[in-house]
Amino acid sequence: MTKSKPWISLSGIGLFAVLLLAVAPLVLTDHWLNNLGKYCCWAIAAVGIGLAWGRGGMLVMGQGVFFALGAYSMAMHLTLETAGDRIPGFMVLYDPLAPLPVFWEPFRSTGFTLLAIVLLPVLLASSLGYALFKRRVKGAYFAILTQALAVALATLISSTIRETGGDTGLSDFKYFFGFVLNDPANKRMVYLIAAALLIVCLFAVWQLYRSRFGELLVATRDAEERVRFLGYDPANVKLVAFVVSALMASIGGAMFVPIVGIITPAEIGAAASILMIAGVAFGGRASLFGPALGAIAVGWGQSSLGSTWPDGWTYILGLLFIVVILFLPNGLSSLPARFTAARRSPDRQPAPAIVAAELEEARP
């Protein structure tokens, strides 16, 4: 690895920041800027998936659980902020005399809400990860278990209409920590916060990739038993990556709520989790920028094609996923490496040379 390689990645993060924070607000309409903010929320979760799956080899198909923890924590606070001293409107419809549920009351506090967005996913991921990794659960079993949790949580929320709004979800937010959400200036502010958080997550993952922990994570993915023989516990290495991934999903979910204005079980279930995985696979799970770019691209496709061709968009996404798996297993981020390998040997392109180039591209 050359010495300039880290600076190339850092320059890419800088370019990302300029495009999202400076260029986009100038050239996009309020509608598309709000959509881009939604894509940034998915990209934040995707960056965490890239860390856990691309570098750690953990196919986390239940990130909707952690996305939900952040989203519903934020939604509960914004709902109470809108209601003021009254009971939220959707609760009054079901039982006008019922008091506010006990677990809602702490979310009146801004500080508690922010702590919940951070601590709830960390505590749940730590407990779940410790139980699974210490028992060496991995591969398909790990993926199925995490996805089952997303399905279970979405089902639970759907069945608790009085407490969470059920399938209708939580919506009609008027304030965001004191700022009026209908104000275009405040909408831009919320977008800028989401974009800035995406940049921070990219920078944090970049630091992790080039650290000793990043090397251990890749080693654990490729040769777990050798890492164990060297005196490291692979379970602890996986656990850290899993917790960081969960935290990023929660942050993405928290910012998703004020930008989109609604959160429902449909946004956190198995289908939503698979959509996140599809974006990461499309962009390139092992690269730094691939997961974020893939999530933004899939989000744009869902908003653009999904609105005009809702039935066909699902088939397009499935076809895209199949094509990527068959011809670009490392995602679109592997195209530069393939192009470089092709230029070095125009007459003959041996597979080992292409694979080596892709592995070099995937390194931090």
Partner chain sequence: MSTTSKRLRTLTAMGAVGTTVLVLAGCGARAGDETAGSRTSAAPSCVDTSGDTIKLGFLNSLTGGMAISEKTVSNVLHMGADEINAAGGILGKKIAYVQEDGATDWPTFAEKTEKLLTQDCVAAIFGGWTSSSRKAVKPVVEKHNGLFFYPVQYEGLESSPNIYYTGATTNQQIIPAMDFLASRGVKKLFLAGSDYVFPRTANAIIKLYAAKLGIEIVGEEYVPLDKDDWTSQVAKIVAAKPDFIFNTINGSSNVGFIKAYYDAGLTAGTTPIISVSIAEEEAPAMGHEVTGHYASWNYFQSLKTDTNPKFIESWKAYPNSSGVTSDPMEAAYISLYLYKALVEAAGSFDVDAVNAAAKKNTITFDAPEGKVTLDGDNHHISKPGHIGQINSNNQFDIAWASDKFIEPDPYLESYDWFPADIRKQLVDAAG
Contents of the next structure:
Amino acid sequence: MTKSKPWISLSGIGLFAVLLLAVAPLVLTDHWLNNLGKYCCWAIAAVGIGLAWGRGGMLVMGQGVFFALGAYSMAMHLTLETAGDRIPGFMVLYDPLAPLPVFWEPFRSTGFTLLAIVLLPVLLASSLGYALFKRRVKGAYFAILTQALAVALATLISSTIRETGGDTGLSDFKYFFGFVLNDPANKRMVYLIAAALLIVCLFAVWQLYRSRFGELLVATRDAEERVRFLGYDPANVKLVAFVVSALMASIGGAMFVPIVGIITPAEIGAAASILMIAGVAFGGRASLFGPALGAIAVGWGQSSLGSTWPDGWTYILGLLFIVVILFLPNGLSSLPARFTAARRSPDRQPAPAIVAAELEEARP
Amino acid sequence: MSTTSKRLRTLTAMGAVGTTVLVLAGCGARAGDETAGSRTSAAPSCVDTSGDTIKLGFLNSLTGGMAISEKTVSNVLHMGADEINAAGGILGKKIAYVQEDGATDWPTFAEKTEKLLTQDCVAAIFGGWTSSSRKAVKPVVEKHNGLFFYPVQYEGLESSPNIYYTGATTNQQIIPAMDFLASRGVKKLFLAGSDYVFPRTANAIIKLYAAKLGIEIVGEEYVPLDKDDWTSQVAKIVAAKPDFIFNTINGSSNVGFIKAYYDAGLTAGTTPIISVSIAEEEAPAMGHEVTGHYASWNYFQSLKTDTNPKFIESWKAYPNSSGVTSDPMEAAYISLYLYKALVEAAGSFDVDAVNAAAKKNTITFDAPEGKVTLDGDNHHISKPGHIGQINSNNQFDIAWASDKFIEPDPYLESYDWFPADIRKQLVDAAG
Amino acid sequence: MTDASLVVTDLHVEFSGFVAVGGVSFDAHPGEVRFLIGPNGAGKTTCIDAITGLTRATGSARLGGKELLGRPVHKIVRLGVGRTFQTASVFDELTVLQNLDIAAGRHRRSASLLRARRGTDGSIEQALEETGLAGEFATPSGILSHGQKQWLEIAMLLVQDAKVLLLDEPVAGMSQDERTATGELLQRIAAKRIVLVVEHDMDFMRRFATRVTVLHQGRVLSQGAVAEVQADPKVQEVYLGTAGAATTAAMSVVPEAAAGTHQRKED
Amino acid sequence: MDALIAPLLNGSAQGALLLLAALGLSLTFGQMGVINMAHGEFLMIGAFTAYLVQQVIASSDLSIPVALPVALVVAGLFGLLLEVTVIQWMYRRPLDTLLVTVGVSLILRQAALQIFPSQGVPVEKPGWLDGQLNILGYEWPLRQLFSILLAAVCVAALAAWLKYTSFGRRIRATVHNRDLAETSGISTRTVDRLTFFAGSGLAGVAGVAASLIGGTNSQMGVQYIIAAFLVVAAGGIGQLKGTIIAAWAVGVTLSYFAYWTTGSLAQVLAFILVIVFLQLRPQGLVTVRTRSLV
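Can I get the form predicted in complex with the partner chain as well, since the one above is the form predicted alone?
In what comes next, the whole complex appears, and the chain from above leads the way.
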């Protein structure tokens, strides 16, 4: 029985890939395809949150920080690409004669930018995670600290207008690594890259979940001390999950910029970081597809319901948080498992934070 | 299934994904091969002008932090549309508006702009408030060759063939305020602002002009937009002993500023404040502390013009009305009528035709602030400069007025104290 | 005394001025089932906490000549010290097999962690047989019975290849049959390893202990074979002069178990 | 002299407001483990209450003193409602209370936006708070002294309530050992509700103080919540003394930074400092060594 189980998830990823990469471009208008691209960016970050929070028990409320690292790396590169030899317009007013800030200079290089999108979050998350996990900062403390960090970074960016564009952010990008962004064909390409990256992230997480590391991570989440008494340092286990989730947030941020065309501190602060979590909670924090689907659903809700009924949407979003967390802590993805579990054996309820289906998936 | 073939499959799948992306990547235009600028690639407009209605888009934050200000603009746009419809519409077509929520989220502004242009096929979009929202909308309307009417005073130094600015640019609000201060013999000025682009740019301009006017800037303080507590900064103002405070604070942070100011023993009698974002809408939330201070706007509810009483009456009678009128509301009201005038001059809803009409004709509108004229080149309008002093009814008594309507000059080209090299770089950077 | 022995010398533990353990010394060797008994608050669990690095302590605790005190928990574990807790602490949401696999994992290279498990380690199968859990390998451990959870914990220590097994009340809440099975299991295990059991159950102690150390108010009251200890007048005094089966029930009452649950909540 | 004295005094007042905002959290978060992200909105409720009281009692000299207990009760009742409808099901999932209350805060904020004028409402300062106190040459606003006194009264009342009343003793017993408290005949449900009522009520009192400092509008709660949580965490969970010191330290640090740099940078630096501090001392300023695991 057990050998075939992983293939269910894998074919799920395959189906997802077909839907995103083949079906969506054919059936959606350019506008909705671009929107879907935006949701994909959130979904990439959400997959990482699912890993850190759902499987690792670390409520990362400051993923905006890592989202920002990727987004601003990308945005700085695209701004320079658009500006060419000139200094970007927003910098001129404050000091027309000053040169480009030093930290902008390397972002002219495509290679450096791509490297920065990967390395910056890894470096920051490793040092931050190392410091926090070694000191056994966890639970609510960890959540609030990461959230405070997101607020601090958003404030910092808002107040450094010449260096980062401030509250207005960076926008008006003309080119994406040499491709004209106004060309619908190129926009589709950007979408496809984002969708493909989402598939890659899902695949990476799928492999992590079925690996021994995945089991160790769940074990660490549920009984950190016990893991320590098995000779592991839980800090290292959590660190890996945290760094991977930071990397994914950064990749999501990087693709967000060419798709949406603007990045501002509002996209990385407290509210944005919490919205990223909303999707994960809604879809199912510990499941493979839940976070991605939840993020896409919340994004879609914002686009469609937010249009037709803006006041109502805020209430719906608020209620979503309350109802889902209260009654469905494992999100919508736990519904089917609940039904089947209830039918098969009423007294063997699925365990509280991970559903039975996933447990089976991880069996040999 | 053996391990190797499992891996093989996975690799094949990944490879297929990669190839698809690369194949599709080959299709689009590269940086070198744009033929006649980027606009050529915009899809033809899908605006439907065959029926007896014309669709317009209203884009305002109805939720989130900026809903505080933008809800009113949205309401006044609805009122304007109703008025125009009652009078027969534009080119005989009734306005059917699509209201969108920007949700105080700038990417949402970009998304909704694209939706309004490509899904709803509106002929023009009205709205936005913060500079961030405008900057988010700008590339999208330019890409799709749409029209965007922006109703709020802003930092200037911008122009776009696809945006019409019906609020003041710096030379219609900041500079008149400085002229007023000079006329009052102010020698020492303190600059207090929220930490974002408008106050920073405004203060950069103020400092340049102050040097020319011989006004000393004795301090400059910024507080994040979402912070109300000005206690520490006001202590510095007290220490600097300015004659006047130039206030570019935005939103509810203004309330905190006024309270801290009052707590510290400063009063309108000793150290008055001149603001550029406190209007009839904002004043009531600040209590009696704000009485006696000044604001620089183009429109005040107290203005005695031919058209103002009707505007105020209609607004007071309108459902959801706040009962008072203010400059951004009036600018939003103007923007609808300006669009009407432009379309009727062009005889068409087509964007290029409208822009051509703006250049060829003299487009005017008898606005509540007076008869405004559109500058067809920079897409701003002429405006009267007014300084109002807040009275105990939270209305403004006119304390100063410019001797004539001020022509819009977003790049401050007619002001010799504005360094030419900065202007050139800004124009260059704007492309 | 062999190289493989656990030697505890003059162990001291203080909590904000309160002396929980005040100079305890004992040793334990492979081949014996060593019991640590005493009334509530005697410092039994604290001794184990100190040896495993959970609580800071002074004095010395050496395993095979290597000092344990002062090292972080996971390093002490890597030296071969394994323990269980008063309340069974297994990973409820993982299967029995997954639990054991994690326990066996500390010898693996970290890169191999990223791969899925293929097949089952020999040591795991052995431990499953040993503890009688072979039939339950695919069961989520959260739905095991209380006794099975305790066995799973012991099995985890086995695959972990612990040289010392520190077991905190392993038979609390077990049925009589389960207790017997557990005792026999411990005796089998003790052939090659050091087994140190903290227990309240006097009956269980009498049936399976090789040697016993009695703690009282943080100090060693008496040490020796079961019969010697039972005959010790000091021990009888501590147990209100009613040493023996009559006290068994009274000794294993709720309070300390409740305190244990409470501690768990706080971590 | 001003450069040293002014930030110290201003900072102490800022710290006092932070303390008021954090006091309620130290009850609900510190004693009950509930992470109430809607605490900022309870503060907003307190501020709007002050406004409504002012509509009834026109004289601000009188209305603010009246508003303080009314805000305590109104915000407390909202807290009670939240406890009864949502929180009581979640005591075993403390981290999830954080997310649930995020939803509650979204709803409360949007409701306030629709109920009250969107620009916010004015709350007039009582006349007896006009004026300044000359301290070593610095004209210190009386209103700031009021914040400090109010915080002091609240701290004293809370401490006395916890220490000397039977309810207070029950709260401490429940926090110390819930199971034991239950078996000793304490109704932990009543204790939970009462604690939540008091914690939320304190947010209401903080709201009245905040309405005298900044704007009273739907968004006002947002700016306090993270800072208040940081203060509680830095002070040490459930440690009143630690919370007081932490709030004062954060307020004064903010004020000095704001004096020397800019308001924005002060925010960033203060947050980073607290984060670094918590990294060095994850248990906070004041800790009690226990025998518990970890």
